[in-house]
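Presented below, as structure tokens, is a lone chain in the form predicted on its own.
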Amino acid sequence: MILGKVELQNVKVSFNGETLLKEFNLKIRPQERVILIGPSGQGKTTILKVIGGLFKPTSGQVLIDDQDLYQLREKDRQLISRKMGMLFQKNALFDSLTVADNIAFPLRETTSFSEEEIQNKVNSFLTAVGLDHVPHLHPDKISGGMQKRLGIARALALDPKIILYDDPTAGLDPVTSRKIIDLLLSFQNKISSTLIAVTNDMARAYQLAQRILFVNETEVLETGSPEQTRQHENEKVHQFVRGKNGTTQKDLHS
């Protein structure tokens, strides 16, 4: 059985009486790469949290591999959640732990691996993300790009079948951003996972996506493949992908 299927059925999200997301449906196939774009503050991260079990929708169902996430017992929901890894926008690293121990933390907390097995896995990830030369440093002693790579390694430590990335290149320069996306694609291919990410960087969205969703004014609109999104007829989509920060079509292919 191929794992990593995500389905949202008639999902609506409200908070304090205000509608954050109108009712919408979404199906994501195992091993698919789906990117959420749109203006800031419109609900993209909320969708990630709903899928990740961190924010219960007001109505509707969230199915992870055909299991209704929010109808499960807490113990069973935790088992489903362990299939998922999430990289938060601010990385959510533990400042009091070293680089190596940040990666080891979820392994120690949720698996029965021996310490030797954990260290072997940590060393493998450190090498994979290019941090094997700084295992004993703390997060505040490494660069922003290195912190992002550390966050990715920790999110992937449990070999999740669904990976959620909240703006994985936020605050990074274009060269570092491109390298981070290359790293995400490499890992996704290696572990055959489903990838769902939020970004406002259209160049990186086009680099990463198989399918794109535009989230704006409480609505979720599927715009299709990167090429279909570039040519989309919806005026708001058109303005967003062509006009943000003066971006041109040439820039979006970089």
Given for the second form:
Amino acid sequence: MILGKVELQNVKVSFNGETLLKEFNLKIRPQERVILIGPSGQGKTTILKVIGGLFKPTSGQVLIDDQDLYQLREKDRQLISRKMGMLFQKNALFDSLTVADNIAFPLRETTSFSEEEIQNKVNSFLTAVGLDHVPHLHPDKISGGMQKRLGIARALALDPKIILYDDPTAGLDPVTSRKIIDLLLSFQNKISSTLIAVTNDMARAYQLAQRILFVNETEVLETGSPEQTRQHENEKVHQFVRGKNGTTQKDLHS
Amino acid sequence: MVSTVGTQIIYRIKMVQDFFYLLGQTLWRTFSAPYRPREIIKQMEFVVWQSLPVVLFSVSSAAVVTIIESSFHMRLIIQNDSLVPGFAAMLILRELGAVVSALLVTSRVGAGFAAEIATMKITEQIDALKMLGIDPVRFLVVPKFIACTVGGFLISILANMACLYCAILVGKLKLGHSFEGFISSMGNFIQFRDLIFAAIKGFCFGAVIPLVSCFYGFRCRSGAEGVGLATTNAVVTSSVVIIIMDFSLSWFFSRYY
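Return one more block: the form predicted together with the partner chain, after the form predicted on its own shown previously.
Full assembly next; the chain just shown is listed first.
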């Protein structure tokens, strides 16, 4: 039984000899909503992949409900993975499957549900994410917003206790972004899961977060609640949340 | 310069290690449940049924050319071509049928496998499988491996039969050998075990194709160029490994001739 507690102890990530993330610690309580913000290419997605078991850190431990994810046997790790859901930045939908089959796929492959139960679950997800009118289309035939919603439905199909969202509103218009965030919040309330998300959209981060982490230049800095993050005294956090890059008007004219 | 060479050597050693790791994982999962029979049948259709027309046409054409050329040269040198059926049958069973069909399957099936896995890799579908607690090797590689090994075995037998049939046909229609004479001459040179050895070769070549193709697919790094490179590497490496394996198997089987 997975509760959704996530703990990263002295985790350091390097790739090809280059440090991506300096040693850091992170504790996330069950059902907490934590958002990672920061400039692009600073390692936010890497943190999600480390938590998801997709990228082994160079050193340190990743504990999911006090079990060291990377020390577990392959089978045990797969069991934990089934209790984690992930929405990828580019959705990673199975392009050879239809919309309905993308949701049904994890249920068919990893559970012992009957086909009727699977169909019922798929239909309820399709209705919940507003895709019940396109179940037979393939992912490349639906819009970006619909693909995001399909990705969310697939990530939630196995009732995960930890959900990882990699930039859930990337490339979407503000109205669709808002709808997606509302959808994430409603699902999180419904299934009482831990939510860890990456976003660069501060409005959505404030809407979604209970706690915010700022990832920049290989360091992970905890900035607190949305209100504390707005008032944060760190110059780089300050500039990022206000959408400034540290360049003054004077610099631009000189 | 030295450090570049050193890095390359370490990279190659690591690559070979990774390949044998994939081989071990695949073999372990091939002999342990659960299986995906529907996917295996689907892959069998792709590997055997859809490859057969091109394989049979190509190897039969190669067999026809071989027998006509052999006849021409034998007539030129020893003034008769009575040994052609036997030589042609031996050449077909020991080399042509298995190797040419394996190379054709590599270019068709191997390229398809590598492109499929590479595309899944760069679009994070492999990561998505892992996040759903699904083992990509069991899910993607094992059905292809089973289909290709069984398929390689079958294709090799069918290709050899087709080649022999075409050889007999050309022998009768073009070279003037009677059906009985051709069979009798063949019987002096080849035995049933030659067909078994050819099938074993097909089985081994069939095992190489999905392993090498999936290996390069999983290693694909980025973009459309990466997919193209993975596909090229898969086809080239599979072909080279098949040639090397053919040499080794022929040498091994030669003890039993």
